[in-house]
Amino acid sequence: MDGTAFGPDFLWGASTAAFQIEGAAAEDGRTPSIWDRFSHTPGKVLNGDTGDVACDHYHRYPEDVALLADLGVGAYRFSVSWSRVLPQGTGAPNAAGLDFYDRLVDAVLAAGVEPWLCLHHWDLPASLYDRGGWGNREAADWFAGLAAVVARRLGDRVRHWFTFNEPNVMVWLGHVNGNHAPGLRDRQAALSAIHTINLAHGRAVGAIRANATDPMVGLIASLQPVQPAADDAAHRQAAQALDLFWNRAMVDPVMLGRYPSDLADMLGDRVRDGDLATIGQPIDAFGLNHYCRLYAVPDPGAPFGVGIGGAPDGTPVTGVGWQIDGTGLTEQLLRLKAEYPPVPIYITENGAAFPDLPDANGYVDDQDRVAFLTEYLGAAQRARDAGVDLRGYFVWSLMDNFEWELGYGTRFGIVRVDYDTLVRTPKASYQHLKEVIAALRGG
């Protein structure tokens, strides 16, 4: 691959997500998320979809895993469901959750892959949420119990973990624009998760660090450069609105120990003493996920007034209409850099969704993603070539998977999924990237 010398210390990783994969929805004990309401509420997914089954990759794990040591990768992000591990959200664990999990890392060392492990992908309890959610300040101490738990038990064996996955998108996504669980447009409801989150992240670290052998502790997020979707001062005004919350709010915090003082204003008594210095406490790692910019539109009738419009006319797309622009990950990662505090940083989530048509095998030879991943990677390098600490990349997704309010129409593999019979087939991409990797690795 053109301009990308990583060489062989460089961490190659793919990416999964409980919910997304896992299946198994009412068995051995698990609970409803709030993702299990959503899907099964009309009209929030398309076409129905629910994860109930997903990949059934809680009894197909070991093929899955096998993919990962065929894929030649170092290290496997995958989450825990909370519902599945405490089934009540605190309370008494539950063994047969966790002995999945046990099984499941085990299973990846053997194949000689590292499991690194984020607590939370969006599937917060129903039983919690019914509870206030992440609009309850004791929903901090929640998510510090399970990662209590989870490190007790696990904390032998994995070396890295995440806080949450993409906390800025929960809260757009679930309590801003409402399109995912739990459905919310409420901006009073919004500023009390990211305050409570951030919180939760703060005590989730001092949890790990308390339970788990050596562990380097770290948090992902989703960021994207923000520009105004026309040239006025309307729609610059609601580019530095979406940057506020979409980048800033749930990073600021915890790598600079504040928030920016419009967000602070707004969040008033909700941060109390203490609470700026516990969110505030040094990690080991930085996951970014970066997709595409985001190019923002005034919404009067929004929470906080801002949208999301669409890729400018004319720009190459992916198929769920997301820009493809290499050079905006650059651009953020070299401002990771600019902005705060040297931590090293990995990419944990990059991908692409195409048509991806299979052929009568089931095989898809999906140039388009190999391009994506080409034209990404080759940004990734620049940033490295600039100064920055990147040390790995994870490819979204391993396979095809439950995509949220998309449904399973959506796919972001570079692994085929056959959704009737769970059947696995690798894509063009994932033997384009198995190639990378061993020819950087020098194999």
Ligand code: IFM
Contents of the next structure:
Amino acid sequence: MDGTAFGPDFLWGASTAAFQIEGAAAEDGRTPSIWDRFSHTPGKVLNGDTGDVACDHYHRYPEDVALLADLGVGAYRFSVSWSRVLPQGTGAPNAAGLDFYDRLVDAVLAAGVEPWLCLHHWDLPASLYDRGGWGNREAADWFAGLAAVVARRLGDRVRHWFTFNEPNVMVWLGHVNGNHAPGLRDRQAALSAIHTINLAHGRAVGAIRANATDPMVGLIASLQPVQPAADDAAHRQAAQALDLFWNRAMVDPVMLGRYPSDLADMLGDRVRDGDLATIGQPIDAFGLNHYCRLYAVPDPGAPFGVGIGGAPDGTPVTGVGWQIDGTGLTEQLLRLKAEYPPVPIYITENGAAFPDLPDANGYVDDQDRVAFLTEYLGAAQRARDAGVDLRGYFVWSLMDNFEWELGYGTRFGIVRVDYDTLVRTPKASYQHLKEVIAALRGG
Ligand code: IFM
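Having seen the form predicted alone, could you now give me the structure of the form predicted in complex with the named molecule?
Next comes the full complex, and the chain you just saw is listed first.
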């Protein structure tokens, strides 16, 4: 890979999320999240997989931190489990839960890696869902409460903060499509969730700034260019609708301080005086998660009349059918530069699932993933060459983990996890990334 343009200051990182790796689901005071409940509901997750054990990162985090150090990354992005920190969602913090993140942060720092903390990666406490979840405007205050508790405890050491990971996906898959927790397909619930989560982001930005020392605060969204799956008026209209909900509903209000006008009409009096000022207060960084272009299809039965189709026939795809096409990443980065005020951008997730056949020693020679990373890093570099203020790249994911409704059969890691023994084995892609990072750092 020609990566010379990245230079020695470019930040390399790896990402994970609490529910996908921690396990220890009922330990030390943690209560169920909506994903515990969803995954324990028969038929919701492939093979009935749950997050009960996951990668057992809760107990094995020292091993995982050692992998980060050996990889040579400058940063580790992880999320906190809300129901581990605040078992009732609000109220009294759980000392044992906070102690875990304290130990993790110290271990990451001791390994010479910066902790990048994301407050919420989809695992809303089930108790809060029972109080209305993101459909209840009060959830914005509940989330600010979590932000304050975590920032007070870790804000002396954690300098880099994100409020939400992919709130747009949380709304689309959880409230429109229904294949993610909490499993809704409900137009009104989705609209309420959009605004409450945006407000929660704004309130949490304030809470982090008030409680952490000199923090960088940002938002992470999954943004993908949307195209009509066919060249006709219905598909073009579907593409516009999907672009509105996927790419703009939760980024425009944060970056521009306003909703797109079509959406503002739909949100109606959910948006109160002062909300947009809270949501649109300046942030210090934008996290872009990017995987593939989306192809929109009309779906009259769906809450917003649109669904997501497959990649065009004959185009290369990953093991989960996502199109491999780095030009989408360049295009998305250029769109961020063209449409929003300048904010440093980090790619906070990018990676791919492949079949990953291990040899007798558990080693995976994943040249398909190496080729994917090479293509997408080249695409990122082209955007930088075109003037995009891209400061870093975090691979998804450090290790194989619970891939939501697809459970453990779908592997995105650069480290293989054997789910019977929980042994971690770096794949060829880990070695490749390690060499890229070392070379670009002049190491
Ligand atoms: O595993 C997920 C992650 O939790 C959010 N972004 C996309 C990844 C791959 O599906």
